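The chain below stands alone, shown as structure tokens; this is the form predicted on its own.
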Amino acid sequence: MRFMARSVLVSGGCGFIGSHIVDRLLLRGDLAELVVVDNLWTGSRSNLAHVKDARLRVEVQDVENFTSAHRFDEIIHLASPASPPWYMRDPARTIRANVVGALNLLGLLKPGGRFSFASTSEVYGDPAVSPQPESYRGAVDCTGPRSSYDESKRCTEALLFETRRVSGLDVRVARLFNTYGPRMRIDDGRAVSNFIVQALTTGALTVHGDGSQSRSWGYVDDVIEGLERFFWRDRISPAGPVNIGNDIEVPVIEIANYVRSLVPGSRIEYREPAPHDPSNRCPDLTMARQLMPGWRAGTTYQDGIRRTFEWFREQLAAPSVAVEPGPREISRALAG
């Protein structure tokens, strides 16, 4: 079979979610080109050092400003801290990655290209409606301090959506739920990093309130397995965002108490709650399901929080941990 050899440009590409999604294009027969576009805000030039394909190339600069005199036949932007100490540290610059990156990657775009984009659960709030449908408006509070990611992502799926309408882009918009795994940053700040590197390190896991708030944990394995059928590998033809994540609900402190049995010694200290935490999340996967029979994030948070746990006691052991901005900030994150 003859295969037309395609263009693709991921933005955020070192990340976390970004570097797996560029695993799973490195095996694609039909791609002549890939071009990671990150500032390594957030990202890290280690998340793709093992990779040694020649079609890869990666270009190190903020997505809002990257030019190229080349069209690509897909794009997929995920360029945006994802994680609640990160984006509330720098507000403007979480809105440009999402917005202005996106207005400017529309421009990068060939005529009847696939423009792909990560948005998130965070744009439904703290909900009222659980698990959460893709038709939910969600409650999300627009001058909350949470509102530089949920609302540039809000804003960005509007941005795509209407350029749709009016010009009849082929757009996938994907809404993530909870993910976590390998390749995390040591100081994300999100809970299962966040428990893991306090337990092998302080001993101390922080819970902000009573750790009852719930959330749907999926391991990066199944929710890149999802975007890869969403995004490029099945043929659909979505009408609109597609949540993609885990729908088992577990409780913070659940997660908690069993990264602590994973760490004889360890235990648990309670904080104030964090502001605008939202009570739940849960995706209603129905559209998921009915786009790509089969898929599930089948992966149980115990087998999943195994696997993240051993690849970051690997890094804490490594003798040089390439950790940005410094321990300062590191020790900040874990106590925030």
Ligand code: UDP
Second form
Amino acid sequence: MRFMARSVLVSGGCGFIGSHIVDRLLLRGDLAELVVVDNLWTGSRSNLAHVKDARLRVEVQDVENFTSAHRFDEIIHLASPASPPWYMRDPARTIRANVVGALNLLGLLKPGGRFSFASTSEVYGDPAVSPQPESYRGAVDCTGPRSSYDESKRCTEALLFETRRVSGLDVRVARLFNTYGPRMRIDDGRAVSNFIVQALTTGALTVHGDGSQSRSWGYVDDVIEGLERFFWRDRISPAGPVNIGNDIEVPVIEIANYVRSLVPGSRIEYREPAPHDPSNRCPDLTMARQLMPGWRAGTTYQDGIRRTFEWFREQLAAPSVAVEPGPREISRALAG
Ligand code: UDP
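Complement to the form predicted on its own: the form predicted in complex with the ligand:
Let us now look at the entire complex, which starts with that chain.
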């Protein structure tokens, strides 16, 4: 079989989702070159430390400033913080990474090349319908505390679909629902990683509000399988946007209680609700199932959390993590 050797760029390839995508890309026989652009704001070099593959090159810089002498056959744009405390901390930088990053990367794509983008269920805001189909236009506060993330994902979707309309750009847009698993930062701040790290350090799991708000928690391997199939493996022609995630909705308090059950003596501490916290989130996966027959995010939250728990336990036991930052500093930051 004859391959066209492909040159691929992944922005955010040192991040949680990005590093798992890099692992999958490196399994491709038609991959000639893989350039990762990452400024290590929320990503980490350690996420790719296991990779010994001469096709991979990591460029540590902001995606919006990256330049290249040659163009790429495929670009996968993932560079962005995804955890509320991180993106709320520097909203302008969040918008630059998503929107200006996409504008810059579009100029680095070969004519006829493919541009894939990880959008988010946050485009639905605090949804008034459940589950959310891709056709639902959402309820987003465009000046609220989550807006730098929500609106920059929405704007990038607009940029890509409008470029497709006027010039035929080959795009793939996936809307990811809550995803968790190994390689999240210890200080990521999202629910599953927070609860696990808190259970293993202070013993106090911080539940915002009364914990009745719900999410659909997708284990990373399932989500990456969907992304791989949609972005390149299944040779899918519809551009999306397509929801990717787990469609079993579970309240935050149930997740916290499950993590608590893994560490005897750990307890729940209730905190103020997070700012503009959506009350629910659940993907309608009808389109994903049509596009990728047989794909499902089948890992139960119990299995996924146990795997993630083991991974964090090893991380916290590693000498480098214990020193910088130490669990006490981490838990202080996590406790907010
Ligand atoms: N959450 C919580 N405690 C934490 C972190 C998050 O109760 O330490 C809640 C948060 O308020 C939200 C849900 O868990 O209702 C999911 O939050 P996360 O930050 O993981 O994702 P997102 O809000 O972006 O869906």
